[in-house]
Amino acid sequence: MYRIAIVGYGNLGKGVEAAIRQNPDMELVAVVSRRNPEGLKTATDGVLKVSLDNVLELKGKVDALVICAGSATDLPEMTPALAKDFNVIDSFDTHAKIPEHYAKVDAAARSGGNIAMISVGWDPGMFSVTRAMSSAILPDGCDYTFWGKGVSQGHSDAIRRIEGVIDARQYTVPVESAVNKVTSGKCPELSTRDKHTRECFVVAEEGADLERIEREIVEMPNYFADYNTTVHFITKEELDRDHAGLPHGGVAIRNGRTGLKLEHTHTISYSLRLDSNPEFTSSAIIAYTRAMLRKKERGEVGCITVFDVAPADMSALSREHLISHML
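Form predicted on its own: structure of the chain on its own:
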């Protein structure tokens, strides 16, 4: 039985709690929060509620911390800080900064003799694996990833960090003409701006400088600066009425060629359609938490990624069952 603590109890944290309840070898021991922990109401009885300031009280009581926080400002600090004292896993999704994040977390985990795993979910995560496998199988080819239409948790959180913003939803929308070019089997050259647009629905404080907020959104590096971005200011009532759900999905595609004259073309396509982005991401995190802790049991330390995990380590099923039923 793996003893798990959740750090952060928002949409992702609640999704992790639900995922733990579906896995018989997982037990939710504690929820850690920067808010007053006594005010938290969890769906699981008997869970310890701990302030982030007192997280060291959990040493020896949990096998891993699942850090459910934003990539914009929280995870770059929280994951390496906690990796010094605990086995940790996160869903850091700022693709351009993953190498930097990896290096910090690896150093911290090794200093404490712990194992850590970063950038777990569906992208980065499951799509990362299919991109690596597809490029290995079809070395002469090209990769494309399209996300959405759906709500990006990380981008929505980044908007909410802007001064004067009360709440926000950000939709990632594939450009249909770009999708059509790729699904035809060709390898067009497409820029970031060619492939997606971003649409933001923002609730601002009364009297806030809307022009400044819009400018900070569209110019935000790593999030919006490379895209055609539209910002809509709406009321809280409109946001709650029209944008309460958190759907998402996407497709990772590789078009490639084989043959002595590269005369045959092939397409590998891996797609997801998600009713709840945070709940699906949470389910992926819990499967990878199992794999991470199995690697720790074998003596591994430092930071790992989805590229370092064998599928059998993710599964609660026995090796014999996997071979007889799924191979």
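Here, rigid core means the biggest group of C-alpha atoms that superpose within 1.5 Å across both forms. Positions refer to the first chain, counted from 1. Given the structure is predicted, the values throughout are model-derived calculations rather than measurements. What changes on going to the form predicted in complex with a further copy of the same chain:
In the core-superposed comparison between these two forms, the C-alpha atom of residue 111 has shifted by less than 2 angstroms.
Core-superposed comparison between these two forms: CA of residue 146 displaced by less than 2 Å. Rigid-body analysis of C-alpha superpositions between these two forms gives a rotation of the smaller part of 30 degrees.
Requested next: the structure of the form predicted in complex with a further copy of the same chain (the form predicted on its own having been shown above).
Below: the lone chain, stripped of partners and molecules.
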């Protein structure tokens, strides 16, 4: 039985709690929170509730901490700090800063004789796995990633910060004609605008200047200016009724050529359709937590990534079952 503590009890942490229940070799023993841990209402009974300040109380009581916090400011501090004392896993997803995060977490984990795993989920995560495997199989080729249709929480937050906006939901939508071009085996040059559109559902204050809000959205640098963006003003009731979920998904594609004259093309597509982005991410994290702890049992320390994990280590099924039923 692997004893797990969740650090941070938001959407992702709650997803980890649910995922642990689906895995018979996993047990939730503690939830760690920065704010008022005693006040937390967990879905699981008999769970220790611990303040982050007192996290060292858990030493010897848990096999791994699953750190469910934001990539912008929390994980860059928390994961290295906690890796000194615990086996840890996170879903750090700021792609450009992964090498820096990796180096810090690796040093911290080695200093404590622990194992750590970063950037687990679907992108980074399962999409990274398919990118690495597909480029190994088809060395001459091109890669594409399309995200959506799904809710981008960062973009929704950006709209909410505009004056006169009460609430908002932003969907990232892949451009179907671009996806079709790529899955037919071609390697087109695609701009940011060619690949995705952005669709916004916005609840505005009564009497707000809707034209100004729409202009501020579509012209917002980094977030919207490089995309074709559509804005729909709806009521709070419509938002709550039609846009309450956090669906997401996407597809990672590699086209490659083989043959003595590179005369044949092949397309590998790995696609996800997710009702709940945080719950799928949590489910991936729990499978990789198992793999990480098995590696620790074999003596491995330091930071690993999804590239270091063999499929058998992720699975609760026996080697014999996998060979008989899944190969």
